[in-house]
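Only one chain comes next, encoded as structure tokens, the form predicted alone.
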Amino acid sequence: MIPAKKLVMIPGPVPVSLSVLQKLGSEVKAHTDPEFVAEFQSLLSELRSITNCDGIAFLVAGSGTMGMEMAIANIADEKDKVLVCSNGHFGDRYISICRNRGLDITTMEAEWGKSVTPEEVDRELSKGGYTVAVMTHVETSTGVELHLEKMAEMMKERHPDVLFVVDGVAAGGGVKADMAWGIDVYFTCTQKAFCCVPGMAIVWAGQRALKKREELKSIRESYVDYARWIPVMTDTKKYWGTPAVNNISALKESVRIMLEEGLEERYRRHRNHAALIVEAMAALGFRTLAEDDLRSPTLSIFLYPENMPVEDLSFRESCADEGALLAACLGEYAGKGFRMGHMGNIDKHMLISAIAAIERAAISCGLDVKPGAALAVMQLGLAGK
């Protein structure tokens, strides 16, 4: 039997367009090459426009976790009082990062599958003394989307002196984020909805965040220090650390694809595809961990039916054999379901193939499902019926 081609349907890395991979595999240029310098400068301008950033877009080699550290290190020290809101595993990671920095933090933790609300955050911040609030746009462990625009509007109206930091690792490029709403720092990484390869973090810092960095005078960190990178990000002929030349060229191509599609269309597509996938999986007996009005457009956590005849690993291995790689759940939901990414440049053929693979695995594992049930939902939905 010819082995099935495996679609990477985890919450990142995601399948990458061929033209992006070709840029990644192109001949290495010097970071001082005028052609690369211009390409890098153009990309930074495009990145600023994507989030409507009035400050600087930092594009630095490293993971999303490095982006988390870069975002907080430049705007908070031991004198700052920080509210860190968690909707799951990666919100908890931010709590750990802030504690390790010795920050004066208060935590607000939502039940998995739910989200902190503007009303709850408002009540806490109204106690006074806070200078920074940190939240997660899309929580990778739960598939929960924060109602970011409403939260940002509340922050801007009720707590204008509090800097608002948003972890957009699992959202950026697939869910709208406009810093003019009242966001001071937003960050993501390249291997998720930006549909590029792993290796870089993008941190957008608005004017208020840049001013706060100036007021701090110095910070303990070197590599993630805004002050080290500002000269490079404003004039890419300058040098601090060697940029990831090929990754930058690949991201430039990925951003070209995004802008060609149109950002509003891209955000709409993500929501439409997510809704179809949830409906298709429901036809197989799976339900989402996230509450209905909090479901993320970029990834979903599907919980197994109560009568699941096989263990989690066996089911995910069967899905892989059929051609769809899925991720394990985290925390208390480990073994109770799987995480599925549906972000980036995933087209109709990929969606149909992924759902077909999951449906075949469900049948082979003994789930009582009607063959074609999930596929019918996808086919009709993608056909606009």
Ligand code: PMP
Given for the second form:
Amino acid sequence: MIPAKKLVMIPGPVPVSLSVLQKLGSEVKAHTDPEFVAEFQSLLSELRSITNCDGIAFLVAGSGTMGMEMAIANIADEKDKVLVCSNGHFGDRYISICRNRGLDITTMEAEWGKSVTPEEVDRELSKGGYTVAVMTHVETSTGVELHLEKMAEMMKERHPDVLFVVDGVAAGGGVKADMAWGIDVYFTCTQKAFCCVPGMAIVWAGQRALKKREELKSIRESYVDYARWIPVMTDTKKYWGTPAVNNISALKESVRIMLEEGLEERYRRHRNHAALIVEAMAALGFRTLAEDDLRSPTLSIFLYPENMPVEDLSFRESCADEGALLAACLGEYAGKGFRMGHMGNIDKHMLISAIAAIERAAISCGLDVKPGAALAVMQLGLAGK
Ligand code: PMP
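Could you give the coordinates for the form predicted in complex with this ligand, as opposed to the form predicted alone above?
Full complex below, order starting with the chain above.
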């Protein structure tokens, strides 16, 4: 039998458009090539506009974890008091990164499936002394979206002196983040809703964050030091570390696709698709780990029904055989469901194929589902009915 084409439906990396991949396979240019220099500079200005950043967009080779380190290294040292909020596994990762740096941190952890709230954060910050607060826009282990605009508004109004750092790795490019809401640093990486290949992080630092970097004087790190990269990001002819030239050209193409779709439309599409997928999966008896009003537009964690006839791994293997690659759950939810990415340039064909593959796997694994139940939801929704 001809094997089914495997759709990568994990929460990143995501399927990437051919025109983006072609940029990776094109001749390598010198990073000093005037054509590349201009392309890089223009990409940085597009990136700044995407989050409405009044400072600098740093585009640096490395994964999202490097973005986490870069963001915190340039905004806090041992003299700072940092509130680190965690909604799950990646929030916990940020706690450990901050701890490793020897920062004076206080942690606030939400139960998995829930989110820290503006009220709780306000209460903690009101105790005083805090200079920085760190949060995750979309938590990839739980599929929970932080209500960022509300949180940022509260921070701006009640704690204007506290710098606000947001991990947007699983959100950026798929969920709106406007730094004018009151966000000082926002970061993401290229393999998620920016719909490019893994390899680079984007860190947006607003004016207040850049001022704080100046006040810190020298920092321990070199590679992720804003001070080293500012000359490059403001004049792309300059050099600090060799830019990932092909990845940068590929990202330029993927940003072109994003802007052509229109950002507001893109954010709306992510929300609509997410809602449809959740409804379709409910027709198969799967529910989300995230509470209803906290479900992320970019990815979902689906928990297996009570009467699941097979183990987690065999179900996901079955989905893969049918053509949809899904990720395992993390932490205490390992084995209890799967994580599904639905971010980037997922079109109607991909959505239908992914849901059809999951439905076939459910049937072949012996789940009591009505064939076509999930697909019917998707078809009606995608047809606008
Ligand atoms: N933060 C969040 C919210 C993430 O989802 C991830 C990756 N899944 C990371 C940070 C780390 O990114 P990376 O794997 O690219 O280092």
